[in-house]
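We begin with a single chain expressed as structure tokens, specifically the form predicted on its own.
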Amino acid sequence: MIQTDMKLDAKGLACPMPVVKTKKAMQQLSPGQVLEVQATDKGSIADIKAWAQSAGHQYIGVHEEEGVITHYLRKTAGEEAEAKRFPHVVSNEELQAVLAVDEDVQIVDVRESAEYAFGHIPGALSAPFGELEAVLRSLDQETSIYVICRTGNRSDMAAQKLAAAGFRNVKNVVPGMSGWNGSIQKLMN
């Protein structure tokens, strides 16, 4: 089950109403929150994705079951463009090289659960940024920790939190899942 912050029922509505209602619902969300939109209009697959991209929001993915098309979108507010401040940064390629030779690393994925469900690095721990405090005790302070999100911004803030909590071997992965071309695992198709 994917955790979302708001659900929108657009079933039975034809173009352009699913997009109109989605736009209105997104205005009610705070940056980082996830919207679930249920629709029956096949055109909504292309329409909602195109609208999300043009509006600067993240289209996480779509799931279709028994004629109901469920879209997942994450509201952004330009936070992806903010300056990265955590000093220890690795590229996606550097992380792939580490994973090829070292099994004793922990990948902490701080994206929302819906983002994680639609594709994450195998073995990564899902720890949405807003819930990071709750998983701190389960992490080994001596293990190398690679923090990843979609673009490197949330992971930057999470890496800072981990370092402040005493974790010594923390690295922020940039650009993150938006540029990941290694293997992924999905909970949703």
Given for the second form:
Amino acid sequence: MIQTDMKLDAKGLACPMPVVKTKKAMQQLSPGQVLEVQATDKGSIADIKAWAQSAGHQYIGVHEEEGVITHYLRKTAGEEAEAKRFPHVVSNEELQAVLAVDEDVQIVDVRESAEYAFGHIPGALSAPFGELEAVLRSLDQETSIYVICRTGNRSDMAAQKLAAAGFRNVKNVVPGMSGWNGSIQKLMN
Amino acid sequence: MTVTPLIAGDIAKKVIRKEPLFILDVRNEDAFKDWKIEGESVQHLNIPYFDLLDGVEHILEQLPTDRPVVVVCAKEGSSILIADMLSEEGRNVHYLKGGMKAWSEHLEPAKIGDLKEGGTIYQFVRIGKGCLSYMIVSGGEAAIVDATRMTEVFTAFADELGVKITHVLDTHLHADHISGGRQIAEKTGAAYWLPPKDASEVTFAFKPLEDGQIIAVGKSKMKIQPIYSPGHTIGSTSFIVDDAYLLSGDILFIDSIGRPDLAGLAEDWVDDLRVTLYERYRALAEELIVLPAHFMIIEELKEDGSVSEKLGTLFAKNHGLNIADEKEFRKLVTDNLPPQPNAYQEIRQTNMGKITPDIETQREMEIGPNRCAVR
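Since the one above is the form predicted on its own, can you give the form predicted together with its partner chain too?
All chains and molecules follow, beginning with the one already shown.
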């Protein structure tokens, strides 16, 4: 089940209403939050994505089932501009090399659950940034932990938290899923 | 200020008469790039409706006041919204009733000419998609060739002329649009003719078109003579009507030639296409008027909105008929293929009777430009 911050029912509405309502709903969200939009208008598949790109929001993905089209969008957080501060960094390629030889590593994916559902590294643990503390308790402080998000910023903050909580072997993966060429597992198509 | 709807036929007539027209297309950029309302006198501006929701003031100076401005979207909803906003800013604007869906479905009839023993041949121009259908009328009877799925246009036209539809023919199994042939035949009791080689998988009864056969329309001597002309599909058939008109299907167009790949067999059919164009068609009279099943660019429309050309003129001017080297010809038709039409596999399945999508799905399947030719 994908956790979202708000659900919008635009079923039965014709163009332009699905986009008009999506725009209004996004205004009510805080940066970084995820909106789920249910629509039945086929035109919404292209239009909500195009609107999100034009408005600068992250379009996470779309899922179609029994005539209902469900869109997932994440409000821009302006995170791309933030400077990274956590000193221990590895590249996507370095992580791929590690995964090829070492099975005893834990990837912690701190993106929202909708982002995780539309594609994550096999074996990665889903720990949305806001729920990080709960997940920390289940992890061994001695394990090698690779923290990943979309562009390396949320994971930077998460890596700092983990280190502060006593984890000794934490690395931030940059740029993260936005540049990931390795294998991918999906909960949604 | 006012918002006035225009129907697709109003816009078609303006395009044919080359009247100045400004289209504000508010669909998303990909849809606009894929296909749009075209014409020599048509100017465009594409700004998606979702970029105008906060106001239209900033685009006012891009909209002319010396010609009609028509707001266009996919179905009409967004265009009404934007047209209302422009009206509130003091502009007189139109919107296209039914949007690009209506544009895709509009058929504009044009008279091509009279037949020797009395009777007339008409062309139906699907201006938004480039499909051309034909009705041959003689002695109180009518034959329809390559009908589109807007069947009521053809039946109403026949009713108005007071003629009975007795034959319905398709030159080939279409991959770019859904044929209305079977439906018209069922509704009117007419015979439905198909090339047997294209129809091996169809799920319904039909009459097989065979080379050299003669299909009479009315009591006069007007006749349709099929000539086997493979290349676009294995069964493609051309018709010679009244010894004067060559209905060339998707084999030969005005400024281009057919593509051999829509059944996935470009390499296999390129030789058939060459033999048809360079040998079978060469043997025909140069005076024949070629009537294809498509036009590709709006410039192919004549003053009266019809599409036709003498076979002799095409042999002189159509690049695809003037490639002496066989290898070069093969390269042209197999290397430079444009993207395949939207949903062409599903359209072929529908035309075979294997699937029966609802009307809304049929519309979606046909959206987009025609892409049956190579230039």
